[in-house]
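This document opens with one chain alone, in structure tokens, the form predicted alone.
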Amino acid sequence: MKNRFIAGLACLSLAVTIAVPWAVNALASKQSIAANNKQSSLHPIASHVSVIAHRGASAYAPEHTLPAYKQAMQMKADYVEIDLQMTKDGHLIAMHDETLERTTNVEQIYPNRAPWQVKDFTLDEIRQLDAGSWFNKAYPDLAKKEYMGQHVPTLEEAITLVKQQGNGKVSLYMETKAPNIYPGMEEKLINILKRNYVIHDQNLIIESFSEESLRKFKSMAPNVKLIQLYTASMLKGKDVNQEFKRISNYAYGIGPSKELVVPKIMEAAHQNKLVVHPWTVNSQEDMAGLLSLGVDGEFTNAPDKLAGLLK
């Protein structure tokens, strides 16, 4: 599979240089580095380039709802990404923000409880919220009646859906969001993964910006793959080769913002045997440019675009 992919990638790289002018310099720079290194980082080190549905197929359905996860699987995503927050009574829910107002009608239902932080609401209270109608208002061309009244899923509901409808071809990619404000989050996550018989899934991935959270997870579940997320500020002033060598004792890979993915980053990551999964990549031009640099997967709101490009 890997050889076929690399052969296809060579053709894709040529197409990128024709269709995307800015990719020429990046590709030339990459080839120059590869010429002085026995391992060409133009090639992914993973055997399969992963399509990671960012918050589900969130370009087409309200993020972190069951319809968004269903569409991601229908669009041939390899992974459904689930951001995790924790309720006041200790339940893990699928939610990107630490607050509820952006993606629910919490301001209407609980007007006197600003700033509407997830940690201040019980699961039963959050179940009263509409997590889909905002999408219909924001994107009328994509609006569907079924999105109205969608609830905020628990982690267990999301796992059940992926297991039932993923046909064994779709895996889970979960982020511990703001673990510093949710004591015990990692233990709860591990218990849920065990209870739902996915802790031993060789494709399961846990991601976080928090190194402390990932190291804690590593100590409790050493065989689970961990991705260290990065923003530009987290790498500012650092020797990336030394940084990636340092994290390689707990991490399976890195998740940098897409703007950070340049030949130097790719070279350092792959030399330290770390896969690279950039976020969040939504245009096929950007997808193709990153593939030409040898990334091992991409987070995208539009999994159908990346799956189509790879196909």
Ligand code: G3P
The other form holds:
Amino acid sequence: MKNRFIAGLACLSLAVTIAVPWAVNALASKQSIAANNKQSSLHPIASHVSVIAHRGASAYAPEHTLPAYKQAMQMKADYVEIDLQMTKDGHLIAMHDETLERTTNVEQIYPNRAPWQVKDFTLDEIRQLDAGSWFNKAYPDLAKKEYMGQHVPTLEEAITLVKQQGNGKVSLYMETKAPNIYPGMEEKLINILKRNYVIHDQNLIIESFSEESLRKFKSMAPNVKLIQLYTASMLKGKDVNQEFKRISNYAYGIGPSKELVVPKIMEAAHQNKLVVHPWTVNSQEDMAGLLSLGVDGEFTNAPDKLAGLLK
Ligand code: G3P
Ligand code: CA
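So the form predicted alone is up there; where is the form predicted in complex with the ligand?
Complete assembly follows, chain above in first position.
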């Protein structure tokens, strides 16, 4: 009995002896796999880290004007970002705000039309506005004569410019800014992209804070890359792994405000095959810090700075 007991102990200890290194190895390798995963999440998953010119090269020229888009392309941006609003007569124009007073002289031209909402003006009326002089007044050291009298571009003008001057190296990154106040905006945008033969550009990106707007795109143009934008409040209290798994059925990536980007967000996004494009990154320190976390692109008003870092 005693021998059998000792033999049993010997087998057990042998098993444990064999098992322990394996177990230790397994644990170690599991930890190292997890660590590698973490590490691998802190590298871009996109083949190229994108320079996204936020409202054009808006650090140097009046935002959402043709000179701002031209300078973005001269500064080797991969994308020109275009925020979209819709006029009373259904034209899509490049404009960040839902109202016209911050970036045009609408208060002088139409003093009695407050609150100067884009949706209350026709394209012809908006074409009377100067969308560049405000910049010269706000940034006298960056002022240029050519900015005076710049008009608000239509989306189609912006597309034509990028096609003509982008040498096939610059793509469009368009945001449906307030789709809830512009019924039919998504359909209109898709028709314009088709009419201008850019809908099949593999690099074309549509972005929005509105999941509903993006899902509408997904249903109408399933091959277009979609970026779900996030503010901090949109992610507050959410399990990011679950959230990103959920949106990965329509989104190509996420556009988080830059302060949200920490390893946990990078891991959750990359593990769900979502690219990460933080906004808006203007200091070289922030640019480098985010690149070290493995972001796949950055929105910046200064595309030359980011392009220079990436060189
Ligand atoms: O579209 C990304 C980023 O531009 C979102 O913020 O307000 O600059 O359009 P906003
Ligand atoms: Ca935007």
